[in-house]
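As a starting point, one isolated chain is supplied in C-alpha cells, in the form predicted alone.
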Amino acid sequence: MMKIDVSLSKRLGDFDWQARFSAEGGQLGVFGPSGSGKSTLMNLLAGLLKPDSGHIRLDGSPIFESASSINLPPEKRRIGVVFQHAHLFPHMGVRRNLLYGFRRTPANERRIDTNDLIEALNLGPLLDRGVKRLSGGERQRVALGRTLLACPRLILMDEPLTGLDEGLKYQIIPYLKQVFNRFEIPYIFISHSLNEMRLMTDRVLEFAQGEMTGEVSSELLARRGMGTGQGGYSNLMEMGRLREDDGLYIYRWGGQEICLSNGGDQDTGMFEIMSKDITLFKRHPEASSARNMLQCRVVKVFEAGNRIGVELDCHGQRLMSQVVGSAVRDLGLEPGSAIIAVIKASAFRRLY
C-alpha cells in the first residue's frame, strides 16, 4: 500500500500553487476544473518541475526535500506517468514501445511478467503493428503497458481519457481497473470527470485556483454535484445479464431484476441511470409504461442545491433519486419509509 506525504509550494508567474496532504492507499484521485493546479501536482511529483520549497516523501523516503537539498531526477524516482496523449515513439512498433522501459529496468526490480500484462491489456493482436495504425484507445493501452513494464513504485495518470470519445473512454476503464487490481501498483488518477473519479478512485484530493482545498470520498464528491448539473447524480450500476424477453434485456441487480431496452450481449456490464430519471411512488402504480418498479426503503433525505436527494436501499443495493421539496412532504419521505422507485427501460446508458 502506498503512503505519500506532500507539503509543497510553487510560484508560476502570477500563479501561486500549494498543497499539503498525507494519504495512504492504492487508488487516489485528484479532481478540479481546468487551471486548478492538478497537472502542476503531477509535474512536481514526477520531477518534471522543481518545487520552490517543501517535501515529497514516498513510502517514507524523500524524493524531494528543500531543507536537505534532496531533489531526485525523474529517472531515479521510479514514478511512471501516463499523459493525456500517449507519446509513443513513432519510429518504433508496438512491441518495441511496450518493452522500452522494461529493458531498461534492472532484473531485480522487474515484478510484472510481460505475457501476463499483454494478456490483461489485450495487446497481443497489436504487437506487430506500427503505432500510426493504432486507434486512440489502442495507443493509450500501449502507453499504459509501457509505463507498467518499467515497474514503477507509483503511476501518475494525467487526464489519460480526455480527448477520447465516450465509447473509447469506457472501453479503456475496465482495462485500467483490471490491470491495477491484478498487479497491485498504486496510482494517482487526475481528472475533471466525476464518473472517471468514481470508477477509478476511492479518495479524492480537490484542487481549486492553485490550492488543495480538501480530501473527500469519490462518492461524496458525486453527491455534492447533484445540485449543479442538469442531469443530477449519476447512479452507477454493475449488473449481470440473465436473458432476453420480448425485446428487452433482463439483468440481475442485487435481489431484483432490471429491464433494459438496450443491454447488449455481454454477461456483465456497468450502466448509468441519472437521479432525475427515477420517479418515486408511495404505492405500487396500478399501470405504467415503465418496466422497472423497485421496492425500496428510504435511507437518507438531504439537500443538494435546489434539489432534494433521496438515498434508497433496494434489497441491499443503493440508488439515488432526486425530487423537489414539496414531494418530500407529499410522499412522506423520511428514513425507514417504504417507497417504489420507477425507471423506464430506455433510461439506462451502458458505460461498459
Second form
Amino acid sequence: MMKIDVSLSKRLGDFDWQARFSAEGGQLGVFGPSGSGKSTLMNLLAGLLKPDSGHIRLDGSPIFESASSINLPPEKRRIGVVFQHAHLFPHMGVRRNLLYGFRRTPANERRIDTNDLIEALNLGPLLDRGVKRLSGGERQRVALGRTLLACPRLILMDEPLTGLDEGLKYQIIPYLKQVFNRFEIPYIFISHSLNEMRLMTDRVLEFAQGEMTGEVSSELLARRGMGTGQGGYSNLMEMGRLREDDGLYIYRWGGQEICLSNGGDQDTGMFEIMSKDITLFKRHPEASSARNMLQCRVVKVFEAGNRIGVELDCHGQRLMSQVVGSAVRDLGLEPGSAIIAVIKASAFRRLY
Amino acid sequence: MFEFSPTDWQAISLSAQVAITATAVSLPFGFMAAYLLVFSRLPGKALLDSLINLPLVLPPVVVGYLLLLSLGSEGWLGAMLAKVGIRIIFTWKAAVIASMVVGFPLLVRSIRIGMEQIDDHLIQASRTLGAHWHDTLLSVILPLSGRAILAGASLMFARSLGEFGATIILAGNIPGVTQTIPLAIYDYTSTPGGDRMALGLCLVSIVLSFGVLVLNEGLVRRFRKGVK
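Now that you have shown the form predicted alone, what about the form predicted together with its partner chain?
Up next: the whole complex, starting with the chain shown before.
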C-alpha cells in the first residue's frame, strides 16, 4: 500500500505541465494520448527531472518540496522505474543486470528473495545469456526483475508493453500481476492503451495536453471510449478452460459455458470480445451458426456517440453490447427486459 | 640497411617512454574532462571546452613557449617546484608535459564522442536502481566508453610520438636526455651527410605511427559495432 500526495508544476518549452492528486492504494493508472505529459510525471516522481514548484509526499514523508528545498536524488527516493524499452545495461549479462539494484540496496531493505523472483518471472533459463540475445518480451521481464530486486517503495511503469509485438504484449500481463501481488509492491502504470489500463488498474489519472484533467475509473474510461472507438467497448472476460470439443474450446465463464475457436493450453485465459460482435435477439433463435447464445437481462441502456450501449447481466457477469437507435425500439430494450446475446465462437480474441 | 647509433636507440626508447607516460598520466584527467563536458551542467562549460581545445589550434611553438614561461626558474610554477627540488625544463619530464598539453584535446575529443553515444536512459536506470552519480560513472559510463578511451589513448600516443615544436622549446634537444625521434631527425637533417640516418629514423617513425593508427581504426570500428 502506498500513500502519495502530489502537487507539481513544471514549465516545459511552450506549455505548463501541471498535476495535483493524492491517492492511496496499491495501483494507480496514468492514461492519456502520447505527448500529454504522462512521462513527465514519471520523470518528476523518479527524480530524473526537477519540478519548478510544488511537492511530492510518499507515505507521509516529502521526497520533493520546493518550499523547504527538499529534493531527494533518484537513488535516495527508492522509486523504481520500468521504461518503455527495457534499457538493460549492454555491457553486463542478464544476471548482473538483475542484481544491479539489489547490490545497491541496503541489506535490511532487501525484502525480495532473488530465487523467488527468478522463479516468478521465469528468468532461470536466461540468467547466463548476454542481453543482446534476448527477445523483446524477455528483455522487458529482465528489466522488471531488475527494478523489483531493488525493493523500491513504488514502481513506475512507463508504457512497459508498448514496444512489444501485439501478440506478445498481453502475455506479460499475468507475470506483472502475479509478481506485484506476490511481492506487494505498489505501482503506477502509465499507458495510452485502454485495454492495458483496464487489465492493470481500476483507478486512473487522466492527462491531456500536459495537464492532469481528472481521476476516473478504468471502466468509465472504456465506456466513454465506446462512442469513438472502432470496435466499440471491449469486454474483457477471464475464463477457465474446460475441454476441447470438435476443434472448439469450451471455457467456463461464471456459471455458463462459452465456446470459442482460439483457446489456449493454460487453465485460465483472458479473452476480449468487442461490443459490436454481440448480437441481441428477443427470443431464442431456433438455429444459428453462432455457437454462443446467452440468456441475459438488460441492466442499462445508454447513449454513446451515435450508438447505443446496452449493458447486460448474464447470470451475474457483465457484458456490453452496442446497437443502433432503431434496434432499441424494435427489441423493446429497457432495463429488466430479457434478451439473448449471440456471439460467434470466432469473435473472441485471446489476450493471454 | 640502416644502422642506428646508440643515441638513435636512446631517441627511440625515449620517444616511447615519453609517449607512454604522457598518455597514461593524461587518461584520468581526459576522462574527467570528457565527463564534465558531456554530463555536467557546469556554468562555464563552453569556456572549459575552448580551453581544452586551444592547444589543438595554437602553434605548438606557442604552447611550448607559454609552458616555458610558467615552468622556467623565473616562472610562477617553476619557482614553486624549484623550492621542493623539482626541475622540469630540459629534462625528459618537460617532454612529457609538452606532449600532454598538445595531445590532451585529441584524447578528450575521442572519449567525448564515445560518451555522447551512451543512451541517457541507461544512466537514468542506474540512478533509479540506487547508484550515486560516482557509482554510475564507474559502473556504467566508464565501461561503456572503454573503447572510446582506448581509441583516444592511441591517438594521443601517436601525437606524442611526433611532438616537436613544444618539446624543443620546453625540453631542449639534448641527445640521450631529451632528444626524441623528431628532434634527432631534425639534428640529422641539419648535419652534412646525415640524410641516410634521418631517413632511417623517419622509417621508424612511420612504422610506429602507422601501427598505432591501424590499432586505433580497429578499436573505433569495434566500438561502433558494440554500440549497435
